[in-house]
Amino acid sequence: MPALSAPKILVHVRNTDATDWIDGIKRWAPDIEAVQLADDRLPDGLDPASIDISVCWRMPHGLHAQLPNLKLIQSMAAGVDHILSDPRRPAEVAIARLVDPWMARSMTHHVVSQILRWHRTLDRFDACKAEESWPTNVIFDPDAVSIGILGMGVLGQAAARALSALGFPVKGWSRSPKSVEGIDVLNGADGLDGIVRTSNAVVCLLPLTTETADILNADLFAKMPSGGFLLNVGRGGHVVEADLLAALESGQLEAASLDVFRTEPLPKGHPFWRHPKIWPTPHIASEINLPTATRAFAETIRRVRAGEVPDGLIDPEKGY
């Protein structure tokens, strides 16, 4: 009987050499053996049965189905839609999202900065500088701002707590009941309706699922108080683009900050680039920090191989 190959992890980052990620994981767990793809295929001479864990970002579809002893597919980010969209994904293999406090802090910084940019009308002062004008009687009323956060996972909860600590009224919404200390969390269709009608700033931190696709649409915008603000840091598929443009043109929405798009990079010539009320950022709201992320991956690998439950396991039926 041939000797069994030593278990290995497969590391893949779409369109990027994964050497730094492999080195980062081995820094925390030097005994781990790791390989990466060669031209989007398994390297020559690799025994597919030796791979027990995949750490990936946008793995080519069908590749995970080639690994008969795969125990876990670990996403390199908080989102797992890039894994669930593979029609040949082995359904019996567990999936985990990245859980890293560094990401929550990064996301919180972005959400807070964009809410304050809107609340403090910083764009207006940029225009004042260009005109060399000095406006008077400028008053900001934080009590006039009501913030609704759609998606109360780790990132949503961190953002909600930070905004609440700044004195803003904050409520959260999730599909199913959830308890978050200090934050009123609504759930279900009625809860979504209630939170949208009372929030003049809506922050989307939802996962992209069949239930949440196109959730930021004309109906939702119409329910918001007039002159509201939209911040989407979830996925581009949450926004119906034509509906957003119409809401901005009518004044129902005052501005929109978008960090994610249906097509990334955002194509040249797209109307979002030119619209004065849209603030685009290049999917940088919650960056992945290699030192802390690779430490989390190393711990996940240890747990899986020890028969323990890793952090961040998702329910494929729910999509998160």
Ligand code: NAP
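If you're wondering where the values come from, they're calculated on a predicted model, not measured in any experiment. Under this definition, the rigid core comprises the largest set of C-alpha atoms superposing within 1.5 Å between the forms. Numbering follows the first chain given and starts at 1. First, how it differs from the form predicted in complex with the named molecule.
- After superposition on the rigid core, the Cα of Pro135 moves by 2 Å or more between these two forms.
Which structure goes with the form predicted in complex with the named molecule, now that we have seen the form predicted on its own?
No partners, no molecules, just the chain.
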């Protein structure tokens, strides 16, 4: 990447004033110039050719195509599907995703909380309040359940290690072979099949790509041991919603914890809101932490200025 003397940054967070983000980045990189959109459009008087870097969450489609000198599109999140889905995205511009250790810690907390809620049947005890009596013979054995993590990247590996440390047998699935201590990582269609058939709980931590869209479907649910648990913290586009509702209805799945949805926020009246076996959360499994994320963005800007390769560059061909 060619070095830049004084980059100008466009910062956009959908439906949110980006001033805090601009101030946060400038705290670490005081000499940059940064602007934000006005009503989802470039501000009046801004020369589109002056923008070098876009830092964004869900930029309006077509906007990046208006910036002829753009060198880098930096996602404000770990996922880049919101950038790649723009049909007018300038194909020659590099894309980077956010890599921030804070996110892996936050995601791990969420995954562990939901797995334990399911494993320790915490909802059952809430329901006991109505009866004013407890169930008998309550035993929780982590060895008796197996957990499959789909996606063994930065977040998947962190969650897998934490669950394994809690005593759960854990397997993982990734695109390429990898070795993670204490965890079997499988690949390909056969690997997925092997994991799903032996996992009482499936955790989705995949990026949304053409290969992974709709992967949480009737076929996958049918292969899981009966009475299983689904935790989707990847993207809403991974789940075939009608198939999930049918699997919960038949008892093939016992419960599903969903942090991401095809439409966000989850629309009023959507069946997931009131379903007793669905535990929805509002895309908070790993929220972006402004102080650490803006520091990471400033480091990316420093690297671009110096002509170095920024962290988290993605491969648009692979889609992540």
